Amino acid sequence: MKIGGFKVGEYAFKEEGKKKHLVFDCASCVYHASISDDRVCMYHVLYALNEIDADVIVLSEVYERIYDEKQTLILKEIVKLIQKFSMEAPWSYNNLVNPQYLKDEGVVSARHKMIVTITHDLIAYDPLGAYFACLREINREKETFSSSGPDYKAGSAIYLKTLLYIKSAFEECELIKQTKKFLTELKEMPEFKEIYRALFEAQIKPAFIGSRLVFREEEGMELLDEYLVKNSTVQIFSHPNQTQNLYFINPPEYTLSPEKYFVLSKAKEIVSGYTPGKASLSTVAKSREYFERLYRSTIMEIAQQHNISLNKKEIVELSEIVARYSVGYGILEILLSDRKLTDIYLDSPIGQTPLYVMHSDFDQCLTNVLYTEREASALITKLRAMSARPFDEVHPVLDFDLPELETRVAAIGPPLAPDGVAFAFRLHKITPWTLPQFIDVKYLNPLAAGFISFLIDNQATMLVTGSRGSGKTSLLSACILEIPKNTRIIVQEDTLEIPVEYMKKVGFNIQRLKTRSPISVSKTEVEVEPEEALRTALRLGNSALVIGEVRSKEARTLYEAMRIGAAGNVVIGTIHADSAYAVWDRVVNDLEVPTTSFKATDIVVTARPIRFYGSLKSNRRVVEITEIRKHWIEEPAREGGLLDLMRYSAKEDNLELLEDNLKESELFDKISRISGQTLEEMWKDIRMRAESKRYLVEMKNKHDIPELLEADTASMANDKLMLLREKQIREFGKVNYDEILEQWKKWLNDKIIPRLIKK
């Protein structure tokens, strides 16, 4: 169709996250695909908005220019103004003259032409030009009016009234309001293009990338942190009017030159249709490295063919980008590589609001990433293929581990999620937390760390409890590092959160068992039920037993093993509850474990997020270390079965030892009978461990070497302490804990710290 001599560009309508997108195919358009730089482009967009209502405008060629809702609303106001003028016809004869006083047809024709130009012709291409043409005509007519006789003035009054009405109609539009504000900040009048560019600055991204980034620069925003993730800048802001911080990411693919966008698009197009020889991509090229090599060679060829200058570094960067959006996880891959994040959430309907994240330093943050339904659909397809599990209305839950990203993803869809597909990603810490690291962030104090280490070394059965996000699994990982390396460890998980592979690398003898996920609706025969896996674990020989989370029927099997001593060593695990009493209530009443079996638990460690003085920021803390005593029958709280050994004080921000309660402890008597240590010797052992971990933190902060608290060094330091103790036992038959500690500190200062400083 031709309008005014121009062919209107083809456009399509689609809906993303309940937002209506008007997408123009500008690949073969001879005009510049930019509302601010091309009058014809402005005309095409306004013409389309006259036909179709939209929330977002997209001009698509090798890259896309995206005009957001505010910018689209400005354009829609201009369309409504054009429609208003068309209905009211301000160019009609009665709006131009008073026939009683003005008979000059030449004046009437000139006025008619001017009004038509302003309200019909020019407005569709250049609404600012139309507005300023109106202002000039008002000034010209006022000058003529002031120097003319009474007859002309009487005839001119109607024309001036029409012009002023048109001016008033323009000034009700946001475009003119913003322009006036813009002009007050400048000393001289700029070209209209500069004003359009300021008001219609489009977001540019490659056409094959779905996600859109939303940047906001508002008064009062404060930059809290800035760092790089995969060559992408991450900025954390606080907002004066929002309770959550803002997480802004700016990947390089959103700021490339048009030439590089062209190369990226061509490379993706070529490789997507390429099949190497007799083998298929699905069998030969599953590795990311393969595709990146393939894209590098393709990008070099395209650049040479089109005389585009690219150096080796640029070619590598472009190959990584296009691989990320073809065989990778798109912009999610960058977020999943930010190990300061613990969780990423995409709520339904996808595309309506930005995704949000949980940051280890800044809690919940709203991001500037708008994911799309198209990307969500592609991700579901990828997850279905990798997991070999269904995901549909009959099976609306898909729970799967992404080992290459150390992440667990849970996807839900209709009918469970009536507004559409949604995702939750849990990022696992690649290296396990250590007790010294927890001391460093005040999660617990040195004495508590020493106490936990002592209990694990003495084969106590321990449950770590707390709400989601309280750090249960992280503390469980730190507890595993306190198990002597000469002990075999069996770890059972339904979601792979404990960094077992890393623990193997630092010397632990550890075997992982993967069981059926508790939230998955789709069950497969290859998945093993938790209780069956636990029975298998108990047949794997004398091993320490670690249960990622006690959830359901496996609890009975676990407690049966603990009662008869079949586990053969320390047993530790996590469970959702908020106190030792709540653990008993859940284990006995919900999971149907007999009360007598529950008594096999020695210690419950409770963690909880603390909000000091009602602050919006949560601080994770261990709040109780509770002994489960044995001489009670029905209800532990009423019969004195729960003995708090350490309790948290928010006022002091400290986990305090309850010395009076220690006198009633049955656990210390049990350990004394097994180990032969006196109570005094046991506390010397605990305080030695506590001081060693405190000293690690002190040296880390003194020399600024965070590696000192990481799992490889911290476990090595713990091993050394135990070896020095073992040496004294062999040589003297007893232990001088003060002497061991001094020897250990000398070893640390002479051997370990200098090596780490040199790095």
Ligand SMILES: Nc1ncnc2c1ncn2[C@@H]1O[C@H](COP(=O)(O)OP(=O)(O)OP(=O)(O)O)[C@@H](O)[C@H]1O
Given for the second form:
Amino acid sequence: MKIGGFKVGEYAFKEEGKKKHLVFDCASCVYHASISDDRVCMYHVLYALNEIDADVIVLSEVYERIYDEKQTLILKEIVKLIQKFSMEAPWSYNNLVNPQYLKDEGVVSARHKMIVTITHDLIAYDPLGAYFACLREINREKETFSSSGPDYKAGSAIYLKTLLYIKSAFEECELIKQTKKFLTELKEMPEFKEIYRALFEAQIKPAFIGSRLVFREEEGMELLDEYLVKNSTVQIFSHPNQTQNLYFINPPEYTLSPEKYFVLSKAKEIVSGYTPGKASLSTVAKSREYFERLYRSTIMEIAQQHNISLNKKEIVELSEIVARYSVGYGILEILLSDRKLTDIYLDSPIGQTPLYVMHSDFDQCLTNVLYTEREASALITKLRAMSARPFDEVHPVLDFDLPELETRVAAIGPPLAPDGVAFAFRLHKITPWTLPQFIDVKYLNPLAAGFISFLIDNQATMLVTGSRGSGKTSLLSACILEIPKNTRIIVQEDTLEIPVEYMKKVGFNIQRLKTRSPISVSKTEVEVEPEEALRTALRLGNSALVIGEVRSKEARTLYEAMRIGAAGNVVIGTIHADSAYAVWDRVVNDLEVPTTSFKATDIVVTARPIRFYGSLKSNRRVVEITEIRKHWIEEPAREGGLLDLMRYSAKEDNLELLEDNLKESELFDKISRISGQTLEEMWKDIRMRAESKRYLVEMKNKHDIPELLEADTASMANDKLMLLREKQIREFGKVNYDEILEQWKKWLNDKIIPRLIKK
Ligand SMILES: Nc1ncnc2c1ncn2[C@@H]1O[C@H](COP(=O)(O)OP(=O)(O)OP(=O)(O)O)[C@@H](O)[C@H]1O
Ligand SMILES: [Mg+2]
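Please give the corresponding structure for the form predicted together with this ligand, as opposed to the form predicted on its own shown earlier.
Once more the chain from above appears, this time first in line as the rest of the complex follows.
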């Protein structure tokens, strides 16, 4: 298209997130692809907006510059102003002069030229320049006016009026309003270019990547943390006026040199010629390797052909990037590698709001990443192919474990999600939480950890409860690590969250059963119902039984088995509720377990996010350890069936032992009967476990060796403690707990700690 001798880059329309994008192909344009840096570019954009309406402007060359809705609106106002001026023609003769009094043609022609410049020519390239030209002309004219005679005044009043009218028309526009605000804040006149840059700060992204990054620094933002994830810098900021923190990611592919972009775009173009078949999509990891190899050789060829020098490291880096954006998950992949994130949410309509994440240190954060519809539909295609499950109007939920990424994705689509698809990713922890780690983050104290360890070793039945995300499943994993390694463990889950693979590697003997997910509404689900799986688990014989989450009919089967003692030795699980009483209520009233069967539960551990002094940051804490006593008939709370053994005090930020309640405990009697230990011995045992875990934390912090608390070492340390105890029982028929602790600490200091320090 040609306008006034210029070749204007071609433009096209695109709908995204229900918004109209006007996309300019700037590759063929000789001007700079930026509204703020090139007045001709501004002209092209205003010209196009004069012809077509749009919500978002995109200037596309190797990068894409994206001007959001607010910015586009500012431009559209200018276009309207130009249209208004051209309708009203303020440059017409009778707006310039009253010819009865002023006959100087030279003055009239100068006025004509000035008004045309301001309202017709300059405005389309540099609207701010036009406005300031208007202000200057007003000042100049006012001076001439006041020093001139009555004829001049009578002949020129209309001109001054026209100028003032133009000025006020300009001042209706957001561009001028914002500039004025800007200028009063600055107190000093900057160059127009700087003002344009401030107002039209575009989001920039490489053209071959869908996701946009929005960097908007604002005053008062405070850097809370900074770290690297897969060569990408992550920065966490707090915002002065927003309750959620900001999570900014800056992957290398957004800041490469133009040459490298060129190579990348070319490589992607060439390789997309060979589309992979469905089969290779379903084995992503394998096809990933294949593609990275293919990209490497293609990139080398392109670089050679175009005389671009790249070293080996750069070639590998570039091929990883292309693979990420072709066969991989795009920018999501980097977020998925940040294991400090626990969840990633992509809400519909996609493309309208940045995605947000749950961060294990900083809670909910808004990111700077805008995902696009195109990427979302590519992701859906990928998920369909990999899961071999349908996802459409009849099956609007797709719930799937991403292979190799330790991540569960739930996608929902219309009609369930009327605004289009949305995704939630849950990132599982690859190594399980351990009780010492929980002590370290103050989730619970050493005594509670020792107590839980003791209960599990003594085959108590325990349910962990709490609100969503309070750490139930994490605590359950930590509890599994306290089960003696010679016990067979059956883990039943509908979502594979417990790091079973890792636990097996560390020496646990675990059989996993995967049951059908309750949130999937898919009709072709092949997985087994939880109730059926549980019956199978019970038939597998004497094992510790771990139920990822008790949530439906299987509860009846479970309690029935526990009541008659057919459920094996240890039974532990999680259940969604917020206190021991609420667990009873759920189990009996919702899940229809007979109330007296509930007595098969020995202990309920309740966790809760605590906000100190109303702070926005919540900290997870175990708040209650409650014993379910056995002598009640209908309703345990009324009949003294719920006995808190430990209770959290917010004032002390500590889980306190309730010594008076302990005297009424029936559980210790029961354990005493089974194990033959006296109450005093049991407490010595608990305190020994507590001290050993506390000591691990102390040593970890003293020597700065976080590995000491990881599951492999922590469970080895636990084994050692138990072995030392066994040895004493065998040799002396009784246990000297202080002596064991001493031997154990020596072992830790001599054998384990030096090894970790060396690493
Ligand atoms: N004490 C803790 N401190 C910090 N982070 C924790 C703690 N406990 C758990 N987390 C993290 O919080 C996230 C949620 O934990 P988890 O899945 O165990 O909670 P949940 O109560 O089982 O949640 P849901 O209700 O969804 O089942 C996990 O990523 C976990 O690593
Ligand atoms: Mg859970």
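Note that the rigid core is defined as the largest set of C-alphas that superpose within 1.5 Å between two forms. Predicted model, so just to flag it, every value in this text is computed and none were measured. Numbering follows the first chain given and starts at 1.
message = Using a rigid core superposition, assess whether Pro127 undergoes a CA shift of 2 Å or more between these two forms.
response = Yes; Pro127 is a residue whose C-alpha shifts (by 2 Å or more) between these two forms when the cores are overlaid.
query = Taking the rigid core as the frame, does Glu226 move its C-alpha by 2 Å or more between these two forms?
reply = Result for Glu226: no, shift under 2 Å.
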